[in-house]
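Just one chain follows, in the form predicted on its own, and it is written as structure tokens.
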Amino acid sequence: MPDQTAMRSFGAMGTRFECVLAAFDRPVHRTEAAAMAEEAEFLVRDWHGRLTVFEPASAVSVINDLAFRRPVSLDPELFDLLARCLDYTRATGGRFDITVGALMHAHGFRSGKPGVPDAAWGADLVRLERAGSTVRFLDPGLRIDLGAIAKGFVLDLIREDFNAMGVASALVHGGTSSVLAIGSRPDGSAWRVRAMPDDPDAPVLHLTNEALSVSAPSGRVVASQPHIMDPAAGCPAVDPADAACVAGPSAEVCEAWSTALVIDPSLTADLPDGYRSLIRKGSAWRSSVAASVCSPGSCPSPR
């Protein structure tokens, strides 16, 4: 394989997105290498100008401002999309939601006055109508908000991209917590991903072929309250782990399994197959996979 790389990064979804591809199965020159990271670019950017809840124009805030009043029309892509994240709130017992919009904006993580007096929340107030790709709210105070898993979303959508471009080897991450590893590295090891980078203690996942999820109270706090929602309580989530990682084929699948685990670690037994975990509480890592706890900087690097 040609020894060319490209690298770019690029402001979307509320942080910072690297994009470095390292190998490809087939001749490529440079120009084409730094345009096929473009193309993942303009991916990430168009997704976000569809899914942001802060742009009154996206889909996202048409649907949020419409589907009460009638059935909204939805792309195959977003219909899916939508359908999976509901699928996922039965698979975690609720604690994964994307309906929990209202509840942002009432708790102050979002724009506006918080303190929102009709705010409602639950998958079972959204209605998907596959025979005519439409969504439709039961409830005049829900608002749906898909968070991280956009950037779980967009990740995959990367992948086929580059799989179809030819790209062998290529790591992309979305802010560090959202992390794609296509192939391995050129030298044929496996892509070393540190659980979380601001904590040199932290465990190294070896990634070849995988994604990788991080979700952590720490960040966004209004009042003392971390910014992730626990949709069990309609509150933001009370005394959750410190961090929540879980790597598998999907990036999307990661993203609202972190999620769904950081609010209620003991989900880690109903992940899904293929997938793994690492939860930090207080000072100790536990494995899903070794099924032990580590102490930090000690933890496996599971495979």
Second form
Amino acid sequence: MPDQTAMRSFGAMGTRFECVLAAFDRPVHRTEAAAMAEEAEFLVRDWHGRLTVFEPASAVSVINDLAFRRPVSLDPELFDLLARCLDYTRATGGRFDITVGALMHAHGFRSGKPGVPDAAWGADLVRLERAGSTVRFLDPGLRIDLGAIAKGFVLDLIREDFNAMGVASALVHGGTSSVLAIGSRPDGSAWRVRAMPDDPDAPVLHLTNEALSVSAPSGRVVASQPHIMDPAAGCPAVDPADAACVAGPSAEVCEAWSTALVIDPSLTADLPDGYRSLIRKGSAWRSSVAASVCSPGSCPSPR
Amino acid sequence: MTDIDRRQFLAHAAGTAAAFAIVPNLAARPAGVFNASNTLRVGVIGVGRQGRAVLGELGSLSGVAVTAMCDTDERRLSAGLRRVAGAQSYPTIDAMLASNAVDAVVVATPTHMHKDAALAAMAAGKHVYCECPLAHTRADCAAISQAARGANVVAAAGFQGRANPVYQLARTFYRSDSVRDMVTMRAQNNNKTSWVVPVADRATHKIHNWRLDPDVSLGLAGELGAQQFDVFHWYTERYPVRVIGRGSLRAHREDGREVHDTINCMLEYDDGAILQYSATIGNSYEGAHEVFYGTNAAIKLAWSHGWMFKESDAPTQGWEVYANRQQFHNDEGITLIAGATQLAEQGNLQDGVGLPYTSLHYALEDWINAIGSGGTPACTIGEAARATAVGIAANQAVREARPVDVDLTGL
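Structure of the form predicted together with the partner chain, given the form predicted on its own:
What follows is the entire complex, opening with the chain shown before.
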């Protein structure tokens, strides 16, 4: 490892983030490399504070409290993020949907115990007005929850930051399920990331200037139910895949689609251009490309 | 006040204050990120890391709209504009002040640039919130303080403890003799960080890394310590008379910096009391906190949280029976919860542990409310000038490794 390598890990967004900055487009002192990693931490913490539903002062909490009563003005970054989320909902046939917030509460995923399912959900209950940069809810029971996309969103921002600062090679992940590879490894080979680190049989993906998102219902379980909410059905997914991985240029897009694919693997055919998937059902991994181990060089096509 | 419906603003401010009086930790739900028709138009000067934090907090306060910002760095300015809907950017402070787009400004520039920005804003009749520390020299502190005395505006500074509900609550205990005779005081600020701002353009490195420039930086003692020293000034209503300090490079010996990354100070009071202060950017253990040690109890403050540790021979007060407690190795701390009585009656005492908002949020809200009510902010420029002067003396003591007298004459 060259002397200028920097590493940093920190807790945020309910998980642990780790950064490795391995190479730069110019000579960089180790302290400056460390400072770049600190910038990534600052960025993640900043957005955690804005997007979390667990803190009453967050922007999302404020939206959830007020948006039914009156239009809530949003800054351009947040407005654009919500707009893209609604696009993802349309593209995934409702399998990815940030309006599951109240559903998550109703089914006990947020409070820790199942509640009364008086929740409203559905992207059609969200009105975004670009002219005034406002959001409004059409039902008092609606709540948004960006937990399924927040990590991908901030990873894309980190890439912007790192690119501007001249980071040529880096790997960043949040909880191992959201991964951003900048450039390749210093030796020129692709970053190699096992789809599920705790599964030795899981395929290893080769990432160069790509992101990876892994969704699986094996994490949190409430009342014996998996934690993947199916917004189209209004309840936890009944027969989800065991894991869905999506790799491609944008971490945010990967996040949205991995969430959708774990609920409905048949959506693989609808993946945007430039993205590829791996689905595990039972013990078998099925790839959207021919090989079970994907790499840019070995993938014949993105689908 | 201009452009503000004073009655509405007063009503808002009074409502906020009343809510705080009941349950400080649950109140002041930000009315939002929404625009009201009558708003205080705020401009932010400097949108680096702290400036962006200010933008975020202002966005969560009702009756406030960030309408303008300026910064010499295009990338930062662009990031700031993405954080606020409808704000205009200006190339200079003068251009922003001349635009008539703001009623008030937040000065979040590097410390050594505070004076020019604050003086220009006050001369233009704008309310001012200046980040902590107030300035990098005693002369600049005096100039800002003098200007504030002569200006018909609400001028506040970001010494955040004074507006923090937990610190306000703890101060009532301190002032009401719960601690009894003060024995000693201690504070620390540990945060493992580089103190480096990474920049793509090497030519701007020194500008962005002013905290590592010994010509303008107040070092850890001034940049971090002044904020904490002020808590002791506020509680004890006294200032130290002399500072002894030492500093060294312990974690960042190899990058050529001169500003110490680890310091220790002893602030002496005229009656022999001592405030021990340590700060390092080489280790994060126990973060930032302040402790008052008294013959009856100790009070520990950690910005979002506070605790009281009672001595075994201290008289029992009724409220402790219902108090929330937290174990620290062999010591049991009584959690200081704002609005604890009401929360306890509702069976929600645990909900009050920790503050929902940042100290910066409360400080900015206090300033906004002072503008609305025409009142005095929690931290005036005069108090900020004196606290900064202590920080400047502490930094000098550390740099020169000799005792330095604290001179508050004229501040």
